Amino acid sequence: MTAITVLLVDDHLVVRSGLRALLGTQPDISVVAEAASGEEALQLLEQGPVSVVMMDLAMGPGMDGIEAIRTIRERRKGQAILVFTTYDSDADIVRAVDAGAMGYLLKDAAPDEIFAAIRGAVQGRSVMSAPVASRLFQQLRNPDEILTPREAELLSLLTEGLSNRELGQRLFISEATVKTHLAHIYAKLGVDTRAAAIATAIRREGMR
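Chain structure, single chain, in the form predicted on its own:
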């Protein structure tokens, strides 16, 4: 079994210690480094790659999480980055995804949700915490939303990090139909990735 290596970035030692202990219960996930700031995270990544970076948004003086995410993605295009924070405002979510985060987890997320998000990130999936996904789904049900009800439902399921096949199974449609719906969603929102579609939907709702 190939271990998923993780870099924890949070300025609170207690948070890092607790998360390290939690992730240590999984045989396929290994915390290999910790950083207390964005600058330290960048230095550690220069020493060697990791599978996933788990990044808090608000840290002490210096580089915040958003700037760190943006800089990491500029230097390492394919680096998987998950936000792990207490901040759940639409603005924070949009800024993080725009910067290059693949997922957005709240610190009160259930352990299984955290494990699934890390594994999904390695596979290129985007996952958001349940409260964030729920709020997004309620927004997309607004009758004047440009997406059709089926497209809105599909977009809400994207926050769970489901693959196209899993989306098809959940909605009882073919994988080809899922791809067609996704193409329509991306075109309507003017994006080309799942994470960007979710962020754009939230941004548009905030501008109403």
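Any chance you could show the form predicted in complex with the DNA after that form predicted on its own?
So it's only the chain below, everything else dropped.
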């Protein structure tokens, strides 16, 4: 069995060293590099391949995790990437998987789960935390509830607290169209006021 090499990408020093300590207990896994940002991760990957990249999604200013995943997958086809993050928002999960992540782990995952995900990732298997998987399935089961791109755009602006008039101006559409989109969004989210839409958007979709 060849050793599995890991690159850690997380802007929090404590998380990196914690993960390093945790993975150090496994003889077949070794952390060979750490990066505090997406840019740094790309740089490090230039210098040599690793079996798996473990990446946080929220990483302060600059390139975010999703962007980093997409860029890495463009440059190194087939690179195994695991998302290791605190939150399990629907939007993040879908976008991460879409960008090319092999798995999605939460930071409170059990050690065994983390080890299994890493070993699975190098073999091309996709492993994710149970709560994450259930959210993904829920998305697939209810395609009616998936917002169209335009609706998602509008919802995103909605969470900034804009009025219908302002939304129209921002998106270069009439107020009437804004109201139409909103009506569709409300139906899909199962709410009937913009306040509730904002609340569920932020809580469900992680729009912060």
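The term rigid core refers to the most C-alpha atoms you can superpose between the two forms while keeping them within 1.5 Å. Positions refer to the first chain, counted from 1. On a predicted model such as this, the values are computed, not experimentally measured, just so you know.
Comparing the forms between these two forms, the C-alpha position of residue 19 differs by less than 2 angstroms, with the core used for superposition. When the rigid core is held fixed, the Cα atom of residue 67 travels less than 2 angstroms between these two forms. In the core-superposed comparison between these two forms, the C-alpha atom of residue 185 has shifted by at least 2 angstroms.
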